[in-house]
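Listed next as structure tokens is one chain, alone, in the form predicted alone.
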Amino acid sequence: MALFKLENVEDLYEIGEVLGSGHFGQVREVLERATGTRWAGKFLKLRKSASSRLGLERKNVEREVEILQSLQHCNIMALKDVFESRSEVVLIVELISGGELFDFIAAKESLTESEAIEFIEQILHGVEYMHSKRIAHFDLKPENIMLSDKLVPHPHIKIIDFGLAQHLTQGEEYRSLCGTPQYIGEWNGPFEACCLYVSIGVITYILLSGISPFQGDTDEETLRNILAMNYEFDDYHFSQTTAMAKDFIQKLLVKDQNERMTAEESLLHPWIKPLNRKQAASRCRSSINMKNFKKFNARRKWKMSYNMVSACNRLCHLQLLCKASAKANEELRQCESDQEDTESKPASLLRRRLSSSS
């Protein structure tokens, strides 16, 4: 069960600068008054009513909090505290300052497969832990894979954003197309048979080549490619990729969910854990396609910016519609009140106004 504190968050934390904002609130840097430790505060707006379209439903926030409170792993964002008021929930989470993994890699001049494996292995460890707790992330994509600190020699991966995550029940079957389609694929079956390692396969494919495996000319074509697991390793993008890396991807991007590698099996694959010196040496000699990867990341960032502007425009339009509707309702209410007032005594009118104002 999710645990919320009813105390005022500002009594325990000093609220700092805004680190980011989204559809439902802001992320701000906060300072724990008792210890001087810096954290991040996610200030989430709650829906005022069931019919409201602004803000998050409380049950969704409760689910995310419950999941984060049950996950304690070095590759997963940590949750410290949760505060609740009438209109807002504040999540105090680990401050992750290293930025996105893909941005970090795109800033490099070169990267070997063995260096890329350090990141993939950490993602696998995080996912393996989640699934040991029977939790599926449902939105594992580059934007949700961060670095705790990018200035250290071996940066540490942190998986974030559990807004779509679900705690799944053993023996039950699930069908889901939520999340970002080209990363998550389709989930249709029991938890044991389909642990969503497609997303790790897609991330690895992009990391090594700079292209998306399922990307088509249209959204419909992309979806068809995902459902059919239709992809290829063309020579132009994979000329520097080892056979072991391709085999690793092929064992994850499998349509038959029963044939797909699990996290445990992935961590033992020769590309991740070489069986001999020859395999280890080949990973160090092979490099990822940095030219294409930089292009892919630039397009990805542009699309994120475009989507953010589009979302802001839709939100502003929605707010204007809400205000117009509220104004019309207020005018109608005043008209109805005026009609009633013509037959009301002054004393009863005063009592009604006082009652409505309170």
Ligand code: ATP
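Moving on from the form predicted alone, kindly provide the form predicted in complex with this ligand as a structure.
Just the single chain follows, nothing else.
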């Protein structure tokens, strides 16, 4: 069981502005009082009892912490410290100030394939490292791929959010369909054959074309396309894409896991590591479909805010229900007790209220 510090995090860190938020809490900039170093603090609300709907189970936070503790790689967000109070756990992690990779790219006028490859290669290195530690991220998507500093000439990728990550055991069979459907395929079998690299294929496809490979008219159709690995490279969106790039994607988006490119093979694919000058030159001449990519990114951001607003609405509704009929049933009583816990922590409540109004 992971040991978390019981000291008050605010004695050691000054809590600053909100950097982002997820389903179970916020990420805020924090300043280490002793050294003046800036970090990020991930504030995760803990679930108070098994029947409660609010917050995270402690065992899930422990899993995220244990996984982060076992990962030390330049393309993966580093964990510094963990604090625990009665109602929340705070992960002190490396501050990643360059924003999301997709936002960085969408702000550009143009991007060649070779520039895009610099990013894909770093993601591959991070994922290959996770693979070597037998860890599957399970939620590799644009929101979780950030840049440590976007102002440097060659920005550095950082993979974040290990909330769904799993440590997988050698020889065991796994069957999973989790994470964000667009970015993860179904897999079924031993760890060696799992789908860590499908999401990289999807991210590369989107990056080059600005469209999503499996997008159907309905969620069911999208899911069917994912399960069948049904996609195509249409001429309109891929007119500027090299044959090598398509080959790279095709070798990752493969239904038969035994046929799928491995970590080592991906990093050695000629699109990533050209074998000759001609291959290298073609990557520099081809560009990504920027007009469409910008559209994709705008839609993605809109969808994220829509999801966030509807999640907040659902939460408010749940809390109202809890207040109105506190004695109605066991589950609703439980919701109310979560709320009381929050109210007994005026400092953290004030932090959340301030941020939600900002």
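Just so you know, these numbers come straight off a predicted model, no measurement behind them. Residue numbers count along the first chain shown, from 1. Under this definition, the rigid core comprises the largest set of C-alpha atoms superposing within 1.5 Å between the forms.
Taking the core as reference, the C-alpha deviation of Gly20 between the two forms is 2.5 Å.
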